[in-house]
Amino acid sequence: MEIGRRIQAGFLPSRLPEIAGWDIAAYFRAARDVGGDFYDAFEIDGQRHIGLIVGDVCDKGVGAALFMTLFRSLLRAAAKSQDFRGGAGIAGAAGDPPAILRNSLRFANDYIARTHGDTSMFATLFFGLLDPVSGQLHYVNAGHEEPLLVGTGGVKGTLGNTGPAVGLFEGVDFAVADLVLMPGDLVLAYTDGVTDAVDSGGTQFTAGRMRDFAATGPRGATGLVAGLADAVERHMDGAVRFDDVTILSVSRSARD
């Protein structure tokens, strides 16, 4: 198991980009020594866009631990590659943002339903891809919990499901949206680990509790993923861990 957990943190990412004006942070702790949640940001073409991930795989430990290298690897190699791009039979994938979220999302649920069907095993998540000049993020939501868009003045927003959770049926269409990021502004990505954690009470962190704490928490990704990371740890203060916790978060700089 302890090999196991080694080679589970070596498919996330050891770094995080760097961007000037931006700043991306995540947070992950998994309910045993491996998990089904995880998170990955990758750059696509030199900085021109970069990939930003959270996944939930259904069931926990070992099962949902390889899947989840599956959907990591499957998700980052349809995006990144152009050997890849093009693959679902989807036109316009090269440099097109909608396009290459839709080829991504399409390769890997096919695989998945086509190769592991009989398994069962699906994944939730949420897959945006930025543009750090203009601001703009394209986004899927797959059946995953709704990120938070939060600027200086609260929460503005949750980004919602666009299509179903990744790996149950082949052919499924993924419907792209997209937003602006202003100076200021921040998205909030998480797993339901986060929302769901207990206390030794059975009292949930919740939701609402969450929400709050992204409206008057830190300022930047950073601050808010290490500070909501310490309010969930210290609401379970010990309890057990029934899911696994993850945190994504990117935001813009209030001085772009």
Given for the second form:
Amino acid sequence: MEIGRRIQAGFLPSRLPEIAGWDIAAYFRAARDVGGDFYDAFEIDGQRHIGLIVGDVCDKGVGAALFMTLFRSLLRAAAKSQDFRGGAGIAGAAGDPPAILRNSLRFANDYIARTHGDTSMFATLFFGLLDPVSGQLHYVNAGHEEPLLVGTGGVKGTLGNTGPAVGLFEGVDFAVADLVLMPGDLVLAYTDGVTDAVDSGGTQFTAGRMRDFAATGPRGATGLVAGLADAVERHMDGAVRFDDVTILSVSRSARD
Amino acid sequence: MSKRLEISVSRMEAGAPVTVLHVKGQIDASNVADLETRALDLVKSGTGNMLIDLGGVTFMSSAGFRTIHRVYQAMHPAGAKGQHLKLLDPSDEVKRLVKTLGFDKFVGVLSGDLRKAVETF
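Instead of the form predicted alone shown above, give the structure for the form predicted together with the partner chain, please.
After this comes the whole thing, all chains and molecules, with the earlier chain placed first.
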């Protein structure tokens, strides 16, 4: 299990992008048996776009950790391919977020389904591309828990499903949705390790409690992620960690 | 750890022959092999239409979805057509996940009367 844990940790980003006017924060803690969670945040074409991913590979153990590295690498490589050696990129035209998202998802999905289809491994994931100048966030939600959109007045909505889980069926398509993050807005993405976290008595943290925390907790990504992680950890105090806990958030400063 | 699954198999016909797997219990990584072995053996011996009755299943983890995918793949080798895999009476949570994960585009979901479900093949 220690090997799986090290593999998984080695494929999480060592630093998060720093962009004026924006706050990006993440939290990750592995399960006892190692799950297949991951998050990623990276720049594309300088800081023209920021890629934000939260994923959950099914199953547990070293196998899940290995597939986590594969999903993470395929998505990151496809989305950032235009940055390598000045190429046109395999994910589509530079500066076209819907094309980058759609093609990166297709690429990872079809590769896994065709090459590793016999394993039936799949991942649910949220993949967003943020334009830090306009605040526009394009995203794909591939069978994943719906991230929350939180404004200064509380939870404004969720970023719903736009496509199936990744890696199962070759040739499926992923729709791209978008929204604009206004000053003070925040997106909170997570895996079910947060909502399903159980205490020693078997009580779950629940989506409702997470939502309440997002609505009333600290403002800004760094504060909210730290506060939510602390609340989940306190809830689980002493209990067995059945699943990885992963949180990723991005917020736009209130003054703009 | 969950208990072993209770699985029984019956064959019904209403136009096309259908193999029905009745499953009872909580499906997770510790016992999903029971279901997978049984279903894949049936596919190997020529089952072309399969209905998995999940009416007695109170919980199904992602391991259950992997098995359904495996059975679907086994029933659909490259170019194969005419085989059908359907689920009967999944719980509301499993029904929601079937849709969210995109399984509904490949696997039929039915509810209610077993005889009527068999007639849909």
